[in-house]
Structure formats: structure tokens, C-alpha cells
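Below sits a lone chain in C-alpha cells, taken as the form predicted on its own.
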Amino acid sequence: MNIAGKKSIFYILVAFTLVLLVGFYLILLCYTYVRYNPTSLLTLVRTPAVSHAIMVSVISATIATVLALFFSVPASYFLSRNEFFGKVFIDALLDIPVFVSPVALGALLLVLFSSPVGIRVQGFLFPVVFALPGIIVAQFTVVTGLSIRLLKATFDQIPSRYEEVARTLGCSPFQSFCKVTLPLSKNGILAAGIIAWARAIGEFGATITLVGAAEMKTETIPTAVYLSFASADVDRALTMVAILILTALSGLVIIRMISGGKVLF
């Protein structure tokens, strides 16, 4: 067989794996919503329980994402631009929220804030365990490691010589960061924010472990899915799942529009 024939067989096999994966996800989505036809999305969204879960999820995820970016931008920039003793360990430590189960992170948070020190912190600041602020804490814990990883990859792609040139022209390190690095990394920061926000919206394990699943109190969209299936309300559960899917797809489409179809990270 000639080279062209071998190449065509290779591409057919590669394309076949793609078709299998796409087909699997399409069947997963299509069969579910054909087998169980939930009531109108708009009708269920207007119900107090669903609207409350959406409101809590959107507000908490937005606050958690802003806080995550506030800490992640300088932290990831420092990691990208400096070599120091223990960097490998710190880099691995910051990846724990990405690779460790959210339930495990929630258990660690619960133990921390249930300790004498944690109770004092809650008394001085705000309640965390089984309270609404705990949702933000759980989401922040989960998405910060992810945002650092994405932002570090963004800063790694920006040559440091641009900042060095800015400094030779009289800019301080802070000015070169603000005037050179930040404008060049704005798409990456925006994409990291969208991914972190979508991940925070879908966060369940750490949230339910730390704050529980109290309906109309600490109920987020994923928690509403859990409670709906627990009460055999399949229509409501699938409606909430549809909201999560639409949120994820919207975020991915926006990211691809920002990157012009290119992979940012």
C-alpha cells in the first residue's frame, strides 16, 4: 500500500473516534430529553424554588470568580516570571483543587471552619458552615486553582522581553505589568474568568458538603438537581440540568469567539 493510502486509512480511523465521541454525547443529550420531556423551561424558571436557586448560583459564582481572579492574576504572573526554591511544590499544591474531588475539598473546609479557630473566624467575619457565604467559599476554593493554571499558561505565552523593553523606557515593574502584560493577556484573563464562572455555577461536591442542601436557603442549581431527583421531580431536575448545559455551551462559544477559533491555553 502506498503512502497516500496509509494516510487516508489513518485519517479515517482518527475521524471515526471523533464520530464515536460526538455521537455518544449527542445520544446522551437527545435521548434524555426525548425520553423525559420536561415542562416549559420558562414556566419552571418562574417558580420561586428554581428562580431562587438560579439567583443564588449566579450571585455566588460571580463573587467567587471575581475573588479568584483578584488572587489568581498576580499569583500566576509571579509563578510565570520567577524561578525559586520550592516552586515545583507550590505549583503542585495549587493544582490540588483541580485534581482532588470537590467532596474532599468540602470535607477539608468543613473540618477547618468547624474547628475552634474556624468558629472564631466565622464570629469575626461571617458564618460559613451551612450558610450562604459558605457557597462562595466553596466555589472560590474549587475555581481558584483552575484560574491560576489557565492564567499561568496565558502569561507563559507572553515574552518577558516586552516588559524588559518597557522598563528600559522608564516604566516601573508595576507600570510595565499594567501597560504591557495586562493588555496582551486580556483575552486570556477574560476566558479564564468565563471558565471559572461556569465551573463555579456547576460546583456541587464542595458546596453540599460545606453548606448542605437546604431548599430555598443554600440551594444552588446543582443542589436543586440533587433535591429534585431525590423527590422524584424529574422535570424540574432536567430543567436545571438544561440550564447548566446552556451555561457551559454559552461560555465555550464566547471563549471561541474571543480566541477567533484558536485555543487560548
Given for the second form:
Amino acid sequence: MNIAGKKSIFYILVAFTLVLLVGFYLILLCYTYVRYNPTSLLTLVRTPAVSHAIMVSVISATIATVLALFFSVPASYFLSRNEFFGKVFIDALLDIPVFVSPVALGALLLVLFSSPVGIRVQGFLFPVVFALPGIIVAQFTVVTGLSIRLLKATFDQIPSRYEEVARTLGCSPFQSFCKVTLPLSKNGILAAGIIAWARAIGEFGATITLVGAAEMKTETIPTAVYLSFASADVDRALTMVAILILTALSGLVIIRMISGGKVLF
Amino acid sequence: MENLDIRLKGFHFEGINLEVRTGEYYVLLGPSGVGKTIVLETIAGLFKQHAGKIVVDGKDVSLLPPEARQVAFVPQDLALFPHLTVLDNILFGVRLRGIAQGIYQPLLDELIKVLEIGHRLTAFPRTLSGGEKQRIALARALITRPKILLLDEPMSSLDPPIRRQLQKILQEIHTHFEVTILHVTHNQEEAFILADVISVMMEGAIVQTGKRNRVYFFPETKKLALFTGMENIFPGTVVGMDRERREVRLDHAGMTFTARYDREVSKEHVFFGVRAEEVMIIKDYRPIPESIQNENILTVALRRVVEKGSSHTMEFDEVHRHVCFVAEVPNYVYRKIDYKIGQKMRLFIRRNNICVME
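Could you switch over to the form predicted together with the partner chain, since the one displayed so far is the form predicted on its own?
Following is the full complex, with the preceding chain placed first.
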């Protein structure tokens, strides 16, 4: 067999794995929703418990994402532009939320906020354990590590030479960041924000461990999925799953559209 | 720059002194990787010097941030802001400083005219050619009216025709806008074409500074002579010195050469050399004119000819001692006279063109 023939067999094998994976996910989605009555989705969305869970998820994920970006944009910029002693350790530490199970993170948060210091912090600021703000804390803890990772990759791709030239043209460090680096990293920041938001809205482990799942109080979409299955309410559970899937899909499509397919993941 | 001490990125320079006079075109010449860019970036304020002083227009800027130095820097990769149009790139500095349009507009119009960029003002950098990018980067730097313009290898990525075009543009902006320029390059031809003054940097130190002709034709060390492309370099022994006639006599392989004496030669064993384009050929049947009888005349045989496009490089062997000499001959001269391999002829080297190196 000639070289071209070998090459084509290789490509067929590679393509076959892709077909298998796409098929698997399509069957997973289609098989469930072929048997599911879509009209019941709208009916269920209007029920107070479900709409409350959606509202809690959307608002908390949005606040958690804004907070995550507020901290991770400057932090990841600093990490990208500086070499210092202990950087490897700090890098690894900030990766912990990405690699450690969210349930474990939730347990750590619960222990921290149940300690005397944590109780004092809650008294001074706002309640966290088994309270609505706790959802934001849990989501923020999980998604910040992820957004730092994505933003650092974005800043790494922007040569610091642009900032240096901007400095010689009269910019202060802050001006060069605002006028050059931020506009150039706009797509990366937007992508990180959307991913963080999608991850926050789907967050389950840390949230349920820290704030529980009280209906009409601290129930989010993922906890509603869990509780619905636990109480054998499959229609309600699948409605919630559909909302999560639509949210994630729309986020990913938007990212690919704004970045012209050249995203970091 | 006074006694500048730079220690970073694995480089360690000590006691670097550079003095660029107002309105001068100054070239810092040196082989790649010697650290020229770091010197430029230190002047721009992008790196902090370990010790020493940087003075711009009489003001010590050593501790000032880049934005307060009134120094414009055009890096090798140009770093045109990709998210801005050409016009926004050019006006970046003046808008930032809040300079009114009425003040910068006349200079902008002049820059657009001189650099011929009027048709590209609304384009984005990704659509520009290499030469256009260079001209935009120059306009962006010049519109801020810097006290000194720092250019880092501005022609390294350009094709030869565009490079020649940019050389002309640099000469024009230097004279037209009366701007002081410090230009870093590894290309000795580029340095020679553009510079008023050349400093040569080798192995972390400035090894020679002088007017371009001085550096090009009379390098002070053998290493520098090799770097500037001097082909005829020989070890020699000083056998005599006539201070009145400003002559030094040198011996190499039993041949005696006379060179111009322009500074004290402290060593007995030195190197001496002459550029190939300064070696002249006299055909063997022609008499030696009386006026040059006291100059260096050698009897040689043609060994090899290398055609270089615009000129011919001819290699000769001295007939008795087989020492090789190289001469660079323009095409029209080479074509006019019919040279044959092995043909005997004489080489004439003016004493004023021989440089003595330590």
C-alpha cells in the first residue's frame, strides 16, 4: 500500500472516533427528549418553585461571574506579565478549584464559615451557610480558578511589546493596560466570562454542600434536577436539564461566534 | 549614557558610554545577540539600569518612567496596535497627551506626505505590507516630537528593494524633521549608509566610536575589522616609525608595507589591513606613475574571480611569498580589461588606506 493509502486509513480511523463521540452525545440528548413532551417544559417553567430556582441560578451565576472576572482579570494579568519566586506554587494553588471536586470545595467552605472566625465574618458581612449569598460564594470559589486559567492564556498571547511601546508613547502602566491590553483581550475576557457563567449556572457540588437545597429558598437549577430525580419527578428533572443544556449550548455558540472559531478551548 | 551598568536577561554590561548629539544620526552597530536592543530598551526606560546615568536633552531621566522620558521607541517587530486603524495608531501618543488637533495637524500632514501613507489611514495593521508598517511606526513615533528616536533593527525583516526605500526615508526624516536618531543594527552596510557616527558594540562593550568613515576604513581591532568586512588582514611587525612623515613601516612574511601613522602604536606585533575596494590593480605592461612610486606596490598573479552581481571579487597571490590579497572591482572595470587566471599584474595600495590594529 502506498503512503497516501496509509494516510487515508489513518484519517478514516481518526474521523471514526469523532463520529462515535458525536453519536454518543446525540443519542444521549435525543433519546431522552424524544420521549419527553416539550409542551410540559413551558408549563413547568411557570410554576413558582421552578421559576424561583431559575431566577436564583441566573442571578447568582451572574454575580459570581462578575466577581470572578473582577478579581481574575488583574490577578491573571499580573501572573502573565511577571516572573517571581513561588509563581509555580501560586499557579498550582489557583488551579485547585479546577481540579478538586466541587463537593470537596463546598465542604471546605462549610467548615470555614462554620468556624468562629467564619461565623464572625458572616455576622459582619452577610449569612453564607444555608443562605442565598452562600450560592454566590460557592459558585465564585469554583469558577474563579477557571477564569484565571483562561484569562492568563489570553494575556500570554498578547505580546507585552504593545504595552512597552504604549509606555514610550506616553501611557502610564494603567493606561497601557486599559488602552492596549484590554481591547486586545476583549474576546478572551468575554469567552472566560461566558464559560465561567455557564460553569456557575451548572454548579452543584459546592452549592448543595454549603447552602443545601431548600425549595423556594436556596434551590438552584442543578439542585432542582437532583431533588426532582430523588422524588421520582422525571418531567421536572428533565425540564431543568433542558434549561441547563440550552444555557450551556447558547453560551458556547456565542463564544465561537465572537472569536471566529479561534478560542482557547 | 554615562557609565551605564546593565545587568539583566543574562547580559552584563559595565561602563557603557554613548553620546548622541542633537540632530545626529547615530548607529549602534554590533553582531546579533550582543545586547544592543537591551541598551536601547534601557534608554527608553523599559529596563532599569544597575548603575550610571541617562541624560536626554540635558535632563537626567535615569529614574523616570518611559512615558516621562520624551523618547520614542520603534521596536524590531514594530508593535503597531492591531485593534486600531493606521490613523488611530499614529495619533495614539498625541491623543493620550491631550494635544489639540490644531497643534499636531501640521506635523501629521507633513508626516503623511513625507512617508507617503495618506492612502492607508483607514486600514488596519494586518492589511499593511512590511514597508508600510515601518512607515506607520515611524509616523507614530515622530508625531510625539521626541527628543530622540530609538530604532531597533528597523530593516531586518524587509526585502532588499523595500530596505533601500526605507533607507532613503530614514535619511529624509532625519534631515526634514531634524530629529536625533539612535539606530541599532547588525548590518554594517546599513550603518555606513545612514550614520553620522557609529559605535560598535562587541562582547558587552563599546569597542570603537567615530565618524562612519573612520570606523569603516580604520577599525581599531582585528575583530572589528573582520566584522566590518575587511578582507585583507595580516599580522605584522612594526619595523619603523617616522613621526614627522606620519608613517609606520610594517613587515609581513618578508614584505614591507608603509601605512599612515595616525596614532601611537604601542605594540611591536600588530595587525594591519586594507579593504578590498581600496586595492587597485595596475596591468603589468603599464609603467608605475612617479607619484605613487613610494606607495605599496606588489607583484601578484590572479588566482580566482568571484562574480557578485554588482562587482567582482578578485583573489591574487603575491608571486614570491604566496600571500593572498583580495580586490573588489566594479563590473565596468572588470569587463573593460580582459583578466586571465594566472596572469601577472601589480597591486597598488595607498599607505593612507592601510589601517593598523592592535
